[in-house]
Each structure stands twice: as structure tokens, then as C-alpha cells.
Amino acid sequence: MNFRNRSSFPDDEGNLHDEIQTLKREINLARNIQSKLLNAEVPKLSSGEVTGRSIPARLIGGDYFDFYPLANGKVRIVIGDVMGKGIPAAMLMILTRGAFRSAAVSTTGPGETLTAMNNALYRDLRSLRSFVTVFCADWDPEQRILTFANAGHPLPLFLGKSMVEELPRVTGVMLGGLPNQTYQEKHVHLNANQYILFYTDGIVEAQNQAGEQFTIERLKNTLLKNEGKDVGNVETAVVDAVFDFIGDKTQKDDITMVTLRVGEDRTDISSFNAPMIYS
């Protein structure tokens, strides 16, 4: 039997370390991707205010939010949360926003969008066991009308007058959750000075050092001290809430959130230069 000589090991730990540091490179590189994606240029409200914000568990994550620019004048918007966290998840993450990207140039609602997603999708989210929940939506900025559809996503929570409350729901399956699936719509005509955030589970499953949860009375507790501020601000309080609650302990799941404030004029998309869209 032969024996590799002692005098290797130095050149194979030399080998290790460059293979990690390697890894480590290619690692930030996919973290400054998906970040890149995520933060792609979005319509600037010429009245309102809106943002997005992901903060993911690990290096990388497996959250997502987009829009899509209507030819109507409209826009569409998806926030979405592969089953899992780092690697695959953001794997299957831009996997799912090729599939948005797809479906929004071709239907013509939310509802056909996921249909369309979930088609493309199906097969290989079987394959590997996973699954998305998304859920979409059309801002209309001249009639203040908000078109949506639900794949297994938290409803968003909608703030004005001092109350809090979850968008009409619609329910839907996930994607990857079962073949030829068609994805109802509901929608809501939101009036100025009224707020909109889009939120993963992230936040309200957030745990403190005692396992308790953030729990959505907390969220909801949080958006009414805030009401009145800019988007800015509201998503820094939530996300404050958050951390000052889960305190030492690891954050265990991505957050993700998108919010809106409409303005007090019928808005107009503008530009593209911000983060996110919504009533």
C-alpha cells in the first residue's frame, strides 16, 4: 500500500485554501447579482412615494420582488418567496423571475401571469421538491386601482384612517403546487394618503431568544405608529421592529417588503429610478 509523503499536506492545505477562497469570490459575486436584480430600476412616482427592501437570512436568499411596465399605462408587480434559504433558494429565485419576466409580456392580468409562471415553472419545482408562493398585482395610477391575484403569499396589508387590515382575499395555489391552475383576481380602488405594503413571511415568523413570533399584530402595530411618514421611514420601522424584537438571536428567514404611500394627486409613472409600485 502506498502512502502519500508528509511533505504533500502543506501544498494540499495550500490547495484548500484557494479552492475556499474560490468559493468565497464566486459566493459575493451571486450575493451582488441577485442584489442587482432585485434592485432593478423601477417606476418613480411623479406623486406618492414607494420602496422595496430585502434583507436575506444568509448571504443570498431566496426572496424576490419585480414590476413590469404595462403598455396600458399600468404596472405589474410580483413579490415572491422560494421554499428554502441560500443557494437554492436564490437558484430557484431567479428562475422565477425569468418566469415573470416571460408571462408579464404576454398576459394580460395578474391572474394569467401566475397562471403562466406556474406552467413554466411546475415541472422543475416537482423535480426538486420546492415550490413559490407569489403574489401579483396591477397598479393602475390613474383610476387608484389595484388588480391582484394570490399564489399561497401573504395577503398585503393596506393602512389609512388609523386601521390596519389585509387586502380582499384571493386565494390560489402555489406555484409548483399543482398542474393547470387558474389564478382569480380581485381588486380595490385606494384613495390618497392611503399606504400598501407587500410583505414575505420573514417578518411575522421572525422569532425572539423565547421562540415567540413577530407575529402580523406587531406588523400592524408597527404601520399604525408610523402612518403619516414617508415609505422610507416606514419600511426603516419596520424593519427596526423587527431586529428589536428578534434581538441576539439569528435572523432565521429572508425579509422582504414593499411599500406605498399614494399620493395626493392622481399619479403618472414618471420615470424609472426607485423601487416598487403599488396603489
The other form holds:
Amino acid sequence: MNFRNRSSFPDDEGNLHDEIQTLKREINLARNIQSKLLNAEVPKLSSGEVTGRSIPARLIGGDYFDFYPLANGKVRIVIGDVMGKGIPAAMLMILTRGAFRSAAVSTTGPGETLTAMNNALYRDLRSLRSFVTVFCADWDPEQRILTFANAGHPLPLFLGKSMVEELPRVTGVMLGGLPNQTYQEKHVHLNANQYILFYTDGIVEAQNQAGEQFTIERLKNTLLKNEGKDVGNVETAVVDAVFDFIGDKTQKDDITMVTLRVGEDRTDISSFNAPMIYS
Amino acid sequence: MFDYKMVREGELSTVFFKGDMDIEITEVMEEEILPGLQHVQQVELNFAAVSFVDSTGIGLLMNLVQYLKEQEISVTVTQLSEQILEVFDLLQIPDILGREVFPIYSIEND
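The form predicted in complex with its partner chain, contrasted with the form predicted on its own above:
In what comes next, the whole complex appears, and the chain from above leads the way.
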């Protein structure tokens, strides 16, 4: 029996090398697990298209997006950002995913989903002194209505007809902030070929060598320049713009986005330039 | 780049934060600032020279404020820039930590 604490007293360089290799292997396994869970199947919509992408700042990250198919061809979209980065944030991201999947089954709208997630996560997040910001939305591709609720997350951007703006403001306390929360819902009616970009703050807060931030203005300009492209290309354009901006500087925060584009395979019954808000 | 200065005047300890508050300050916050405020009665966290706070920085600030309140130490967060205040509002930080922590709200109400 060996009573030595191998972690604290590696007896030679070989031991240390072995331990580093083990650690690397385990982190890579964790990364693969997270990558599989995060890259959930993108739902096929009856009309239009949606995609999502997450680029962790470290080997694994704390950002999260997911899709949950609902009845009548609708889909529930969620994007979240766990406080912190790296392995601790990744562990809480898995917890968040479980809470979303469970809540999505039993709740009728995004507001209720956030309430159920907060109820499920509140005690754990408080005891771990962490929190998660989450934006949740139900997309109905037939009626072209996006219904949404917010738990402290940046508001998604709407893009259409050479105009970019934030979705109507809807507030709510981040998950883990306060117990027994209810979350207000709003909805907007979208038109053919309009886009919604859900994103995490790692995009707008990405910094270059001079310490300047990418900012929401640069994100809006990138979207405007790429209007008309499919969601995959819009996503790539945003990623390229962020990494061109930060240059040689190390990526500080996870970068995640979900891009939704409204289809055009039905008669367009309205001609609004902006989303119609029903609140 | 982050730095801080802790000044004691009688019962009041003021912590002047300077620079960006993000994940890089985790150790400083937990191993220096928090233990440095163990035996005080009143704390002011001064944000006049803070240019940016990300979600991790907000979490660390929340943990610090909640810890001080648990110790029954009176705490205020002051001199927040408009930009940071906007982020705090979006996250409803004043509702979570208590509006009395942010004197700016009592000024607005006066």
C-alpha cells in the first residue's frame, strides 16, 4: 500500500507527466460530453431555418443553447450563460440543461419554463454562489410568432429590411437570483426573411489588444452586412467579425449564438418593417 | 488590469476598485478583499474607477455583498457608471441584493 499523496508529492517528472496526461484526457472527455450535449439536434422547421453555435473561451465552457420541439411544429429555444468560465461553469451548464429539458416537457410557455427552471435550480445555485442568465422563446413558424421571456439575459436582436434593433424589453431575475419568480412574456409577429439573433455577452464584450470591446454596434453592423444570407453564413460572419476584431488577444469569454430566419414559403399577409409587438 | 485600495476611516472601510472586474479578479476578491473586511462595521464599495464588469465580476460582487450582509456589516455600492448601472438594472441586482445597498436609487427617489 502506498500512503503517499501522489497529487501533492510527485516523486519524479514521470509521475507528474502521467498526472498531467490523465488530467488532459479527462478534460478532453468532459469536453466531448459537453460538446455532444450542447450540439443537440437542430430542429427541422416547417418553414425557415435555425442554427446554433458555441465557442468556449477555455477547453470547456459555461454557455448553453438548446432546442426543444413542441406540438404543432413549434420549437422552444433557450440560450444561457452560467456565471464564470471553465470546468465549474461547465458543470452548472449541464445542470441548467437538465432543468430546461425537464421544464420544457411540463410547461406551456417560455415564462413558465423559466419559473420551473428557477424553482429547480435556485437552492443549488445559491449554495454554489452562482447564477445563470437565460433567454427562452417559443417560435411558431406557421403563425410566425415569437413568444419570449427573460431571466437577466441580453435581449436578442431583430434583423429585417436593413434595420437591426433589440426585441422589446422584457425583464426577469436571473436563475438563482431570487426564489419563487414569475417571468413576464411578450411576443412579436415576424415577416418573411427576417432574423432573430440570440446571443451571449461574450460576443459584445470580446476585447481587442487595445482593450476595446466589440460592442453591440459592431454586432448590428455585421448583421446588416449579411442580411439575405442563410443562417449558417450569418453565424459564420458574426464569428469571423468577432475573431478579426480580437486579433491576437486571447478570447476571454464563451461566445454563443442562435440564429433564426423566418421562411418565405407562404403568402406574406403583412408588410411591417418592424416586428409587430403584441406584448 | 484590476487593482484596488482599501481605506479605513473610523468605522467605515472603503474599497476603491479600479479597472475591469471579470474572472481574473476571483482570487483577489476571495483571498484578499473578503478576508480584509472581516472585522469592520461599515463598508463602501466604490466603483468610480471601474470601467467594465462581466457576469463573473457581478457574481463575485454579489457574493461579497451577501457575505457582508450575513456578517451584519452595513454595505453600500457607490459611484457606478451609467453603463454598469444599466447592466445591473437588466439583471435586477438591486432587487436581489436590496435597494438600500445602492444609494443611487434613494437619490433618484428624493
